[in-house]
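What follows is a single chain, given as C-alpha cells, in the form predicted alone.
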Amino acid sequence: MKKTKSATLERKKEIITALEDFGLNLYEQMEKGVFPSIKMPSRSIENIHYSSDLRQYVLGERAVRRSARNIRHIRPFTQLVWAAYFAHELAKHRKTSTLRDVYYSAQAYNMSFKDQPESNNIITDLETVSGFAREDFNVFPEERSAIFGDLTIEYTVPGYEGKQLNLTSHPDGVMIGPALTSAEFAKTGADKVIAIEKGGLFTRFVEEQVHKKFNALLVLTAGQAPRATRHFIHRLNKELNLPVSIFTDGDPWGMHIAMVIISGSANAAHLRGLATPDAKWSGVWASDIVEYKLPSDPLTDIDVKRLYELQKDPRYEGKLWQKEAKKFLKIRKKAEQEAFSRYGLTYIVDEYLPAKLEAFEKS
C-alpha cells in the first residue's frame, strides 16, 4: 500500500530537476545572444477539449510562446522565471507555501504583482510549463476540507517521517493539509469513501459513526473541494481501490460540486490525477425532493441558467445527469442536505442514505 521512501525522494528529485532544467534553457538561449523565451500550452477557452477517453477536459495543441524580446510579454515573462525560483527553493528546502504566501513573499524578492489572481495565474502558467501541480511544488491554497475514517497515514513531511496517524483521532475530522495530502497511505479498513458538501453533514456523519456502519471514510469537501482535496480522493480511489460516493445539496451547483470532482474542471485542463471519473454523484437529486417531499425554494433565475449550461457540456451527457436537470427544470424548485431533518436528526443516516448507498453499490 504505501510508496517507498526512495520512491518518494525520486519525485521530489524529478521536480527539482525539471525546474533547473527551465532555467538552464533560458541560460542557454542568453549564452547564444539571443532573447531568451518560453514556449507553453495554450490555456485558452478554444484550446481547452473534453476528452471522452479520459473522462476530462484536457489542453489541445495549441501553444502561446513568451519572449523577452517582446516589452508587453517581459512583466509576466520575468514573473514566471520568479515563480520557478520560488518553486525551487521550496521543493530543494522541503517547504510549504499557501498561494496567499506567495503573492507576500514576491515582495521580497522586489517581484511585483498586482493581486493574488495575477500571481494565482503565474502559478498556472508554471504548472503548463513544467507539467507539473502546484501541489509539487509544496504550493498549496488555505486548509478548509477535513477527513475522518479508519485510515492509518504514514507522513514524509519533515520531522514527521514514518510517524502514523489513523484518521479517527480527532471528533471534528482531520483537515487535508500538506502534511495529509504528501502521506502514504499505510492501512485502513474502509471499504468507499462518502464525500459530502456541507460541514454540517459531515459532523452528523461524524456523531452517527457512519464510517462504522457504512464502512467509510468521510470526506468533507466544504463547498467545491480544493484541488489537493480532489487529488486526494483521487488517491483513495486509485491507491486503494475505493468507490467514491458524493452527495451534494439538491440544485444545479451542487451537481457541479460532484462533476468537478468525478470530471475535473476546464481551469485545471493541464493537469491530471485531480479527476476520480469512476466517482458516482449519489443526491441529494430533484427526483430525491419529489420522492421524500423535501422542504424547498424556488429556483433563480442564475439556478435555472446554469441548468441550461449544464445540459450542454459534455461532462453532463450521461443518463442521470440529463434526467436530474430536466427534473430541476420541471420542478423549479432546490433543497439542502439538511432539509432530511424534517423527519429528525437522523433520518438522513437511518433511511436516506443507505437507500442510496445500496443502489450506489449495484450501479
Contents of the next structure:
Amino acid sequence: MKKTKSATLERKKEIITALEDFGLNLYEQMEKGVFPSIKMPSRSIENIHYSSDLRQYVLGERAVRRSARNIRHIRPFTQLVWAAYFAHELAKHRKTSTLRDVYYSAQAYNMSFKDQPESNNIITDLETVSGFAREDFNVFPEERSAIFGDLTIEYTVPGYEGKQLNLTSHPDGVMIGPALTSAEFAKTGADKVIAIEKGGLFTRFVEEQVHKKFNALLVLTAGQAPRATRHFIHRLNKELNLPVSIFTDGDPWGMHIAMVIISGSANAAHLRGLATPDAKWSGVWASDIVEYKLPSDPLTDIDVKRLYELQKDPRYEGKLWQKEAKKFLKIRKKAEQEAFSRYGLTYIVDEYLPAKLEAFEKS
Amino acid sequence: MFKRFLGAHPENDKRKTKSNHSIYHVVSRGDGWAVVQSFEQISAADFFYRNRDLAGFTNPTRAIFSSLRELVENSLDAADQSGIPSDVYIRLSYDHERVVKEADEVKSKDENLFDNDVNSSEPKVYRLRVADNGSGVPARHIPSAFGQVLFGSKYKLKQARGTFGLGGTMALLYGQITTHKPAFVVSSTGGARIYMYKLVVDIQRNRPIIMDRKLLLNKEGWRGTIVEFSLEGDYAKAMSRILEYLKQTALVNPYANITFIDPKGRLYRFSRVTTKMPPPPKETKPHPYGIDVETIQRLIRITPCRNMIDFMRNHFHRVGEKTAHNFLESAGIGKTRTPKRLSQEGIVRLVKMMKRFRAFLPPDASCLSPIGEELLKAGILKELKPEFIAICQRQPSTYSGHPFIVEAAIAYGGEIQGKNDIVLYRFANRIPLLYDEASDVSWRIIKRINWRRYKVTTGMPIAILVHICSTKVPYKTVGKEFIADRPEVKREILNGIREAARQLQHFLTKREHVEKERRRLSTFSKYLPKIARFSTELAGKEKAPNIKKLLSSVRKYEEN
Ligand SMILES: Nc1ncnc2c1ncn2[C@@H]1O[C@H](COP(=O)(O)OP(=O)(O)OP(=O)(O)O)[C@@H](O)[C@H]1O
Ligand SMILES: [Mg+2]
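Just the form predicted alone so far, so send over the form predicted together with its partner chain.
Now the full complex is given, and it begins with the chain already shown.
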C-alpha cells in the first residue's frame, strides 16, 4: 500500500504545476502584447457523448476559445484566472474550501460573482481547462456523506500528517470530507463495499454489525452521492480492489443514484475518476417488490415519466437496467428500503442482504 | 320630404324654440286658437352673454382662467405690434371692497375674514389687473375696444393672437354680470395724454357706456394699457391651470417678462432670456384660393381699378401681371372688363374659376411670424430645462387659401419627468392651448405614431410641442382651445413631429452608443489588470506584464 501514499502527494504537485503553467501561458501572451486567450473543450450538450469504452460520459472534439479581447468573455475569463489563482493559494497553503466559500472569497478580490451558479460554473471551467476535479483543488461540496468499517486511513492534511484512524472508531461513521478524501489508505480487512442511500438503513446496518457479518465497508450516500463520495468509492474500488454493491430505494430515483455512482453524470463529462463502472446495483429492484411482497406505493406520473426517460438513456443499455425499468412500469409500484421492516427489524440483514450479495458474487 | 320638414319644425325641436335667433311660427292648436310667437332681435353682446360657454366662460374656474388669458394675450399682441419685448404685469387679488361690504351687512365678527384660504374652494370675488407696455389703444377706440364685442383691430390678414374681437370684452362682460361693477381701462399710445375710462357694456345694444373719463398728462411718455375689473371666480381651482398657462406662455414668448401676483400675494416671475423677437408679420391681401363671393363684392365696391387685370393684380395675394393674364384667359373672362360691371353670376363664376385655376402661386409666409428655431429652443430651455431639444420648422403651407406654418419640437430628459402618457404642449399663434387636449388634432396624431420606431418607450421623460401659426388658425371654437382636423394641417403636424422624432432617435442612438462604448472601455480597464495580476502571481513573476498597449488598442479600435 505504500504506492498510494506517494500517488496522493504526486497528484498535489501535478495540480500546482498545472495551475502555474496556466498562469504562465497567459502571462507570456500579454508580454507579447496580445490579448490572452485560452482554448478548452466545449461542455455544450452537443459535445457530451457516452463512451462505452470508458463506461462514462466524455467530452467530444469540440473546443471553445475564450479571449480577453472579447467584451462578453472578459468577465468570465477574469473570474477563471482568479479561480486558478485562488485554487493555487489553497493548494499552496493546504487549505480547503467549499463552493459557497469560493463565492464569498471572490468578493475579497473585488471579483464579485452575480450568484452562486455563476461561481460554480467558473469552478467547472477550471476543472475543464485543467482536467482536475475541484476536490483536487481542495474545493469541496457542502453536503457530506459518511463511511463506516474496517479501513485504516492516514491523513495528509496539515497538522494530521501521518496520523492514522480506523473507520470503525465512531458508530455514526466518519464523514467523507476534505481530510478523508485526501487521506491515503493504510490497511483494510474488508473485502467489499456496500453503498446505502438512506441514513436510517446505514445506522441499522452498523447496529446489526453488517460490516462484520459481511466483512464490508458501509458507505452512506445520503441521497444522490456527492462527487467527493463518488471519487472515494472509485478509489476504494480501484486502489483496494473492493467490489461495490449499491442499495437504494426501489424507484426510478433510487435506480439513478446507483447509476451515477456507476457511470457518472453528464455534468462531469470533463472529469475522470468519479465513476465506478464495476459497481453493481443490488436493489431494491422492481422484481424484489414482487418477490418479497414488499409494502409499496403506486408510481406517480412523474415517476413514470422519469422511467421512460431512463429507458432511453445510453447508460441504461444493460440488461438488468432495461428489465427492471420495464418491470417498474409493469407493476406500477415502488418501495422504499425501509419496507423490509414489515418482516421485522433484522430481516433485511438476515435474509435479503445475504441473498443479494450471493447473487452479486455469482454475477 | 314632408316628414323631414316636420323634423326641422321648431315645435318638434325644443332646442330651436329656446334659442332666440329668428325662429317664429304661428301654431295652430286643436281648438282652433292661434298663438302668435313674439319675434326679437338680439345684439352680438347679448348673444355671447347668453352663450358665454362658446368663449370659454363656462364656470367660475374656467371664467377666471379665460379672463386672465384673454387680457394677457391682448397685452402680448400689443407689444408685438410695437416691436418691443413685452412686459406684462398681472395682479389677481380679493376684491376687499366687496368683502368688507358684505361683512358689514351680515355684521360678521369673524376676524379672519381677510385671511381667506385660497385653498378652500368656492367662487369668490376677485379683482384682476393686467398692465402692459404695448402699443396702447387710440383714445377714441378705447370704449369700443373694451365695451363692444366683435370690435377689434385684428381682423386683418396677418398673424395675431387675437382674431375675433371678442376676448377682452368678454372678460369685462363676465365681470360685469357677476359683480355689477364697471371696469377701468387706462391707456396711452405714448402721446401727450393718458386716457382713463370707467365703463360698462350695454349688453342689449352691444355698446360701451362710459361712466367716467379722465385725462392725465403723460409726462414720462408712458405707453401701454392697464385693464382692471372685478369678477367672480374660483382661483383655488383655476390656480394650477393659470400657472401652467403662464409657464407655457413664457415658453413660446421667451422675449417676454411676465409677472403674476396671486391673491395670496405670491409672486411668480417669468423672465425673458432674450430681447430678440420673431420677425413681425406683414399684412397680406387675400389669396385667390381662400376667396368667396362676399369678399369679391366688397372688393369691387372699393376698387379703383378699371380692368380685370389690374383688379386681379392689386387685390390678391401673389397675383402678378403674368398670373393675372393666364388666369383670366383660362377662365374666359375678358381682361379689359370693368370689375364694377360684373354681374352677380359673373362674380359667382369668377370665384369658381379662381378655386379651379391651378397656377396661382401658393401664399407666402410674410404674414406669418413663426417662433423660429432659436427662440423656441431658448423658450424650451428656460421653462422645461431638458437635456436635449429637437426642433423642426416646416415650410409654409396652406389650407383653403390660408397660409400656415407648423413648428414641432421634442424635448427630452433633464428636468422633464417621465410620465406614462406622452406630454403634449400645444400652441397656436404663440398662445398655449390647455383645454380639450384629447380633441386636438395633434393629440390624435401623437397617439397614432409608432413611437417605438423612434426608440421612445413609455415612461421616457419627453415632451412634445406643436406650434401652428396662421392668419386663420383652424380653431374649433371661439374659446381657442383646440385645432380642427384639416388634412393639410394634419399632414404638416405629422411630418413635423416625425422629423423631430427622427432627431431624437439619432440622439438616443448616439447616446446609447457612447454609453455602450463607455461601459465597454470601463469593462476592459476593470478586468484586464486583474488578469495580469493573477497571471503574474500564478506564474511566480515579479513584474506584471505591460497591458497599457492592450488597453489603448481597445479604444482605438472603436474610434474608427
Ligand atoms: N392691451 C391692449 N393693448 C392694445 N390694444 C388692445 C389691448 N387690449 C385690447 N386691445 C384692442 O382691443 C381690441 C379688442 O380686443 P379683444 O380681445 O376683445 O379682441 P381681439 O384681441 O381682437 O380678438 P380675440 O377675441 O381673438 O381676443 C383688439 O383688437 C385691440 O385692438
Ligand atoms: Mg383678444
